[in-house]
Amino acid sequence: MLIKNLVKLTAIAATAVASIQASAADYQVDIKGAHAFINFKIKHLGYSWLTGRFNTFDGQFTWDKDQPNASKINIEIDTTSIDSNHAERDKHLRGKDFLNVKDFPKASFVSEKIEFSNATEGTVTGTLTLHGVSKAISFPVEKLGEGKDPWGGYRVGFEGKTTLKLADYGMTYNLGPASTHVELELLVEGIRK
């Protein structure tokens, strides 16, 4: 009779798990179609702002809108595409004042936690590794809707960002006391596999 029971017991958990892996989808961000971006923008002398963008990157990421809990990203970003309009003062933010893409050509995102609070809004905590530093962070990310294409395929996108101080990533050029932190803004839509 134990040995039954536990038979039985085994055979619900591994129903449950397979019903909420197949439940559970994966997508690839569409970089393809430029329907992804990751920006930036930082204040200069503190009279206005300067943005710019990373202009290759990658990444992947699981959805299940009834288990948003289980989600999961990652992102992978080619520093050495940095674009701010301008061919030197990116050949400056290439170089070790900053970014130093010789040494640390890329940089990346790995989710640990994602936690929804409602449908649409929740908070994604996970490991940033930037110009060879690796913290934790957490930022609010919003969904910002989901559904077919006119392709036959299926969509999700998100909006993310996030504050980052550049000296906690060993970026200490001077740049005045109102240019210590750095936006940085994530927007991705994925399609499903």
The other form holds:
Amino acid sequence: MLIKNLVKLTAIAATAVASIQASAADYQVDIKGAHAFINFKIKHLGYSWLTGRFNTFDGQFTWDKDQPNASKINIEIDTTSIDSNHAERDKHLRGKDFLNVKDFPKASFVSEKIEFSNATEGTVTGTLTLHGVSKAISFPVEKLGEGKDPWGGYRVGFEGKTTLKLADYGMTYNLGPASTHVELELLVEGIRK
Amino acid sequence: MIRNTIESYGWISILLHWLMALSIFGLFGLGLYMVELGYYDPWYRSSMDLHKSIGLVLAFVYVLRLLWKLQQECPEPIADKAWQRLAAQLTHGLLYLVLLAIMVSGYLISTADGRSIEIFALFSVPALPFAFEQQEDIAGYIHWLLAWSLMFIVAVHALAALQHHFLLKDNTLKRMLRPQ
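Give me the form predicted together with its partner chain now, not the form predicted on its own.
Okay, now the whole complex, with that chain kicking things off.
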């Protein structure tokens, strides 16, 4: 009796594990542990780089290494959380000359198509909404790694980079000819739900 | 002549009054002007440094003025109607209060990230050891709102002074120009 039940249980467990492996799993971007970053980088006067980041955002994605092209990702950014390590500059960046966070407190990215050309490198296409302007963008993404974490969870991490023209998103404040574009960097680690 | 009397203000009070009036108008104009400057304007940085420097000197003068006021006689109000006296007191009180709040909020904008403020690159006024969420934005909004409010109160104050001078033909304005 006991042995019979054990066999049954094992079979159920095995089926469950198999079904998890077969379908893409949902991941929560690890914002709690801050293992995810949205950084930006823009030339200052053409002489140097200025970097900053958005401190508050949220995101989910689905991922299955056997079916990478079935992946999806969405990210929502709190634009008021911009942080360039200078309060007066951040105030300016939140104001009407740039992000206008009063009218556009959120920016978002929702993927439409994700195509991997090999196990780790792919291209993400989707809609970026920033400063009230929605545009289709496409950018390269790399899977950095995945596996069990030391605390009983399962994690996977990606890196994506793209360059935006500020004027495309209605931000036309003149920062000089070398500073018309900003580089965005998305570094995410997701924890399997 | 130096000190206030029961009839009139003394030179110290008069000088402090006009010195502050001048700085306040200057700061208001400079403030409106500097936030509109483009990034490549040669004044982009120095206009803000100047605004902060004058603002902090004004804060220092403000404290001196309050200390001086506290140990001086207060000239008697000229208006004889009770509501006019009350209105004058209220306006003066508001001028002090709103001005203080403007200076504090201005300080809180620039020190929100722990940076200190330089006064004419001579002294450095440190930030508070703590800050609140969105400090630069909240303080910035209050700074802007109160700056305009102050100008409105100043207009009431100035119109009342002119009314005393030209319509009621009393000493109100004169005694703030020279000791009577």
